[in-house]
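Here we start with a single chain on its own, the form predicted on its own, put down as structure tokens.
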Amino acid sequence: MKDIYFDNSATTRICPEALAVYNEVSTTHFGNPSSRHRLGNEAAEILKSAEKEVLAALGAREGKIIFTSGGTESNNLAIFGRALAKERFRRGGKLLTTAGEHASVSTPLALLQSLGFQRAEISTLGGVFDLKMLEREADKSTVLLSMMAVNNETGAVYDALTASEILREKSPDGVLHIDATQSFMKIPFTPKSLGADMITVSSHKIEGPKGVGALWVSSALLKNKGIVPLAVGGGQQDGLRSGTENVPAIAAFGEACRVYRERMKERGKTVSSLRNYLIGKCQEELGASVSLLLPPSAVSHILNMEIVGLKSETVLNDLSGRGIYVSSGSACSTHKRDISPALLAYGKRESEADSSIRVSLSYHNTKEEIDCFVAALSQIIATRCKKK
């Protein structure tokens, strides 16, 4: 049987166009973009072209793209770079985030808290960002709110724009960083529509290569020197991220952005139709054996479900043995035994969270694959529950 890949939130297969660009740049335009000769100049132009593609994909009319090694580095740069930007921030500056954030946000914030920063988590109970709690927590000492636009495990869409408005009203130093790793090219947005000062995006979530991502930073924040670099040395990327740029991967990322932007609307309709079909099949054929997580506002490509009475690890292994691939949470922490903070923050009990799997769809998937998945899940539930 052909493999069925339902783990597209973890990573996607690189598209042919991006792979072709990667190979061409690696072999033909391999110069160091800092070198002052023809090959170096070619590489520098390729970087500029890729930046334009990422800016266009973000719908950004201003600001700068800082290319990084991926979403984790971009998040770290946004958080540490902002927190350490001003001397006064280091004397009890307040950092806000959501409950159930990705570890690349929650871990840096916890480290900064240990160094003397204040830290607070805003509730996301039921998949809703608690704006009233944000109003209570945000104050004059707040220097950063770092939050997902879309939760990577529940698929819940948060109201970033209203959060931005509250933040700016409460704090003159308040800056909004959006981790758009799961929303980029999946739902339409721009920096303006999010009210964002910084936005994290990742290549391998949109059929680009792994190991490359970007942080968009607004012109106003740059002008105010509101972010400082973490990697220093050669002064590349205007001194904001030193180190020789990964030109082939960046070029391929830009190409993936171009391709996805041209086909985003069509692909979105396909995925939305597949999600509705998957929900219907689960409700019709699995009934009370599966509890679907359906946030009030959700993206189409993520569906989290609890397999009642079975551990997620058991279900994952059984599905994998059948050539069907899903996940039990964030791919970055999938080998840890901890219960998902995102699901607990949503309001799930530990036992429910420990029985949950994430299905993440792509326009490559089909209704026939969903039929096979639901049939396999039905067999696994019947076999495993019978043994009990």
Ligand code: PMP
Contents of the next structure:
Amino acid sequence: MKDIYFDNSATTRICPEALAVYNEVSTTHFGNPSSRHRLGNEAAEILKSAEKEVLAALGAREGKIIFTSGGTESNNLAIFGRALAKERFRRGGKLLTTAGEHASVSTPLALLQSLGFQRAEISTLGGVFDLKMLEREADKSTVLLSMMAVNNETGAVYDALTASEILREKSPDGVLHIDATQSFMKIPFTPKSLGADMITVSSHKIEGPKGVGALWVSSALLKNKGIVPLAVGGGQQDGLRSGTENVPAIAAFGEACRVYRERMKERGKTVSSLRNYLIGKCQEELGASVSLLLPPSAVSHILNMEIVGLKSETVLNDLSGRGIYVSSGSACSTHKRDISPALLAYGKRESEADSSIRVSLSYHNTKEEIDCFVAALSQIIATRCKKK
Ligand code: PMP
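Show the form predicted together with this ligand, please, because up to now only the form predicted on its own has appeared in this conversation.
Once more the chain from above appears, this time first in line as the rest of the complex follows.
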């Protein structure tokens, strides 16, 4: 039987169009964009076109794209770059975030706290970003709120725009960074609709190559020198991220953005109907042995479920043995057997979180695949629970 890939939030297969661009740029337009000859100029033009594509995909009318090595680096740049931007921030600046962020946001923030910054986590209990708590926590010392638009494990969508309004009301230096890794090209948004000053996106989640991503930064933040670079050296990308740009990957990322943007609506509809089908099937055929996590506002491509009484690792391995791929917790940290902070922040108990798997869908998936998955899960539950 063909493999069934339900781990699309971990990564995706590169699309043929992006792969073709990657190959062409690697072999034909291989110049260094900083070189002053024809090949260099060609490479520089390729970067410009890719930037246009990413800006268009973000619906950004202004601002700059800083190309990075992926979502992780973009988040690090946004957080450290903002926190370290001004001397006075370093003496008492407050950093806000949500409970249950990806490690590439929570770890830099924890590090900055250990260096003397104040840090507070806003509750996301029940998949809802607690705006009242934000009102209490944000004050004039707040220099950053870094939050996801969509939680990568629960699929919950947070109200970034209202958060942005509260932040601005409370602090003249309040900057909103959105980790849009899981929302980019999946749900419509723009920097304006999020009220964001910085946005992280990653190429490999949208069928671009791995190891490339971007941080969008508003013109106002750049003008105000509200962010400093982390990688310094040759001064590439207007000094905001030194190092020779990964031109083939950036070009392929731009192409993946172009292709996804053209088809975003129809792909979104397909995934939404697959989600409804999956929910219906699980409810009909698995009953109380599976508890679906259904946040009040959720994306279609992520569905977390607790397989009652079984360890997620066991279920994941049993499914993998049948050629069905899902994840437990975040794929980026699966090798550590940590209980998912996102599920705990949602309000799940440790034992429930330890029994949860994430199914992440793509428009490539089919109802037949969902049928196979539910049948396999039903068998696994029957066998494993009998053994107990
Ligand atoms: N943020 C979120 C919400 C993610 O899901 C991921 C990837 N799992 C990242 C950041 C990191 O992105 P990358 O893999 O491109 O470093």
